[in-house]
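Consider the single chain below, provided in structure tokens and representing the form predicted alone.
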Amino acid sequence: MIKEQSILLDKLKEVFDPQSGIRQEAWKMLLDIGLPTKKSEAYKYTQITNILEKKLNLGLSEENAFNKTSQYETAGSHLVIRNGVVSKEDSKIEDGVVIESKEVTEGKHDPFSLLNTVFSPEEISIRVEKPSSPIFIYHINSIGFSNPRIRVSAGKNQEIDLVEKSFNSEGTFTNSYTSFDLDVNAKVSYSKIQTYDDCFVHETIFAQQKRDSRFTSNIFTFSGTLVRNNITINLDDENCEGHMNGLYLLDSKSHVDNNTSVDHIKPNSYSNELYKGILDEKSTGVFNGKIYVRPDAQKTNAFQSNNNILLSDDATIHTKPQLEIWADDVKCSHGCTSGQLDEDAIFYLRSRGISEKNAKAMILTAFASEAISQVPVQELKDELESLITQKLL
């Protein structure tokens, strides 16, 4: 193993206490694969391993600002998770929603999912036995290194709406893993707000779909010292739909990296991906989106779009949309744009008596609004509109 990889893994090895064969297998695989280095193409612009070697404090433990007022008031199930463990006394779960704490099962074989498999205290299973209101998930991460792990099972013909927020203490590193298994004709909407000041976050989201199912992810990022989102959707049957919507409004020195993958495996599937970014001051955004269309996935429709507005000469965006197609009867497109505000539009609004500040805010709000249009929970949509307004005014 090369030195760049071993420093952090050696530090983690000091606290690793294997409790099951699965964890031991994941650890051995992680040692073989190694953590991303400067030469890792997928992490080219996000040097997370180097940063963690310098910043990770395994002994850190602080109070967290989370309290009952941080929860949504909407009817539904409210699940509180503290450092990867269900907090029963703080949670309120409706009838028909089953929350279980289980031994960790094997994760996917990328480095940070394996890291989560090794160190996650428990796997939190969520399943719905009858129609329910939205499920709200609140993570309180107050230790130096936390590994929340959730597995959501959507049964045949079920519809599930999940909303997730995290409250991370300063200086912490959170490495989360959330997976979704969608049965025939299941529909899942997953929305997450990311406001991560002065902490480091790596989040993995993985969805496996069966016939006629629909999965939608909505990821909204407003701050973060370093945030990496790995999102993968496998359309593993006919007539599946996969949707990814993302919005990142960044300032200061925030760094957010969205790495997405949609894999069309069977025929007649559809995917649509829309990510929008507004970057100010010295912030950095990364978008790396991949669409795979396998040889059997004829009649695939796949679309991908990444659009960015840079408000500062010091703001940076790295964007790389990619298509890999092995079928010949498909409709696929991708594209990206990066630029500044339209001066003609600003001039037009100012000629109508609108101040320059408000004119810019109106244009940017209109630009961002498309990314939140698919949010199904009204209280979340109201919060997003408020956060966008605070950022832009």
The other form holds:
Amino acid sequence: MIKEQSILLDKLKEVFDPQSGIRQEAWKMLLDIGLPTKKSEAYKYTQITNILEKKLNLGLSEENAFNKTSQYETAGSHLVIRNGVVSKEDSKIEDGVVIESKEVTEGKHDPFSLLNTVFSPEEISIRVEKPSSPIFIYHINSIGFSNPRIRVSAGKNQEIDLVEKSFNSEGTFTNSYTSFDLDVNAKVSYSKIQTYDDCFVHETIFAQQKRDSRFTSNIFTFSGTLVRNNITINLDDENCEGHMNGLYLLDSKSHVDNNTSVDHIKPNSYSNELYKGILDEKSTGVFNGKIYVRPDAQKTNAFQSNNNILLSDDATIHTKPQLEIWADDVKCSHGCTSGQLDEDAIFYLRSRGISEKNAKAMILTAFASEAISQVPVQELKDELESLITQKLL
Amino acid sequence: MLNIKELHASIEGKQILKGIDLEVKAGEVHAIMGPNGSGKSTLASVLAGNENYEVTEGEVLFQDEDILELSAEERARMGIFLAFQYPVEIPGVTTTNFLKTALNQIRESRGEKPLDAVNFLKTMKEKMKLVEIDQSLLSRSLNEGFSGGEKKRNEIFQMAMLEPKLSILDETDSGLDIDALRIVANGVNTLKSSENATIVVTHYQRLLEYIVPDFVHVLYNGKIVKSGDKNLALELEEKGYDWIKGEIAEAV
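Mind sharing the form predicted in complex with its partner chain? What's above is the form predicted alone.
Now the complete complex, all chains and molecules, led by this one.
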């Protein structure tokens, strides 16, 4: 079989060529399946390989926006990670929260997960030994190509709230991999604010859940030249809950692709997905939501919705729900909408003395706020509200 | 207070208003009646500043100022209020929050300080009684899932809160049962003073039993074809709009 030559993989091979272990296996697999091409359905609207071939600049080191004021001024653990490596001197970890740098373990087998397995400097393990305040994670990605890798393990009955932010230098490519193992009755929330400047980002988020557990992801994207979020939730046991909330509020030429998948493997589980988008100027949004309901997963409840408002004629949204259902006793629903701001609603508000600008902001803020209603950490909620207001007013 | 001269307006190239003349003084209640499609709602929308309509001729003076170049919000801040025939549902925006923003933007435009939370709530409680509206309704998304009657009561409640000089009620009676009609009319009558004026746009005479007009105008084919006192409304009710159409046909 003749394979398509990958310029990108060849380029990377020069930098690092693993000889043994998990990294080498991942590398072989990656060479075998290759990076997504123009023909890959899953990356149809996000030609990431093509762009990286042209733009990836290995070894580049740039100024970074991270500074002392970047951290939340609040109790809880503050974990600083530089180019995928825990920075002990910058971090402040509360008692009962255990952060360890470990050798990389096996991950998912899609191209970018494999890429991370090969190149990640370490696997950062996060677990808690007793109930803890939120864990705030700050990534500083200042080298040309970084592969942060985090593995969160929530034990039986444990609750962990994580809030993450990344500070990526201009022109960099960050390929992060964050996985979650939820034991019986564990409750984990993972919230991320994405305000990227001129850089490329691929994020993989992967949750595996045991009985009675609940996982929630909240992904809020305000900017980014190219952002791709892959979220996969495996509900591999009964009575699990998986929630995925997202908001993308874009302008200029931002390109944000949310590719989500929830897999109902066992009976009696629930999933709910809500993504909202406001797209202005020449921005592009992509939403793909897959729901799988396997033959054993009877009594599944799975809901999904993606609503978009386009504020400019040059903005684009590609939205695609994808339901594959093999069980027969299930409740599933999905809905996608995209439209413009309701002119009648704006006139209604203006006729009461509210300025046009404020009227639009009111309607858009109300539209967006549904997606942030489930954020469990108040500091983050406050920040989101102010980011939304800033963007919309 | 309001002086409309030779007003012509069109939508998407279609001429709807074909020369309206109307003068409304402080303290007066004017009813504008007419068959469907005569231009009643267009007149209401044009006065409120709906940009979907294009004014092709004429002028509208409000307190001696030409308002046709002003935006909807500027007119609202001057004291013009339109109670919508079909109030718009706005998900996620509560009536309370919306009114607070509206009231404070109006106050700001007049150089007044924003109302603090305590005084705002106090005013709200007073006005709620007027239209027998419940607090729970005001905490919900604006008009979302409201019944027809609740929406119209909410319109009058907003009117009570904003205290306009000129209120235009666009078919406020449509879709109302008799109890809701009584509540709405009672609200309007209570708010009436020698300082403000009301224009009631309606198809039927029914509302005018509750809100008694000083003048009744019949709008037909984009023009006011007949004016009179409240008895004109009764006559219309009895004889129907064909009577007017007949009279016009004879005149031509």
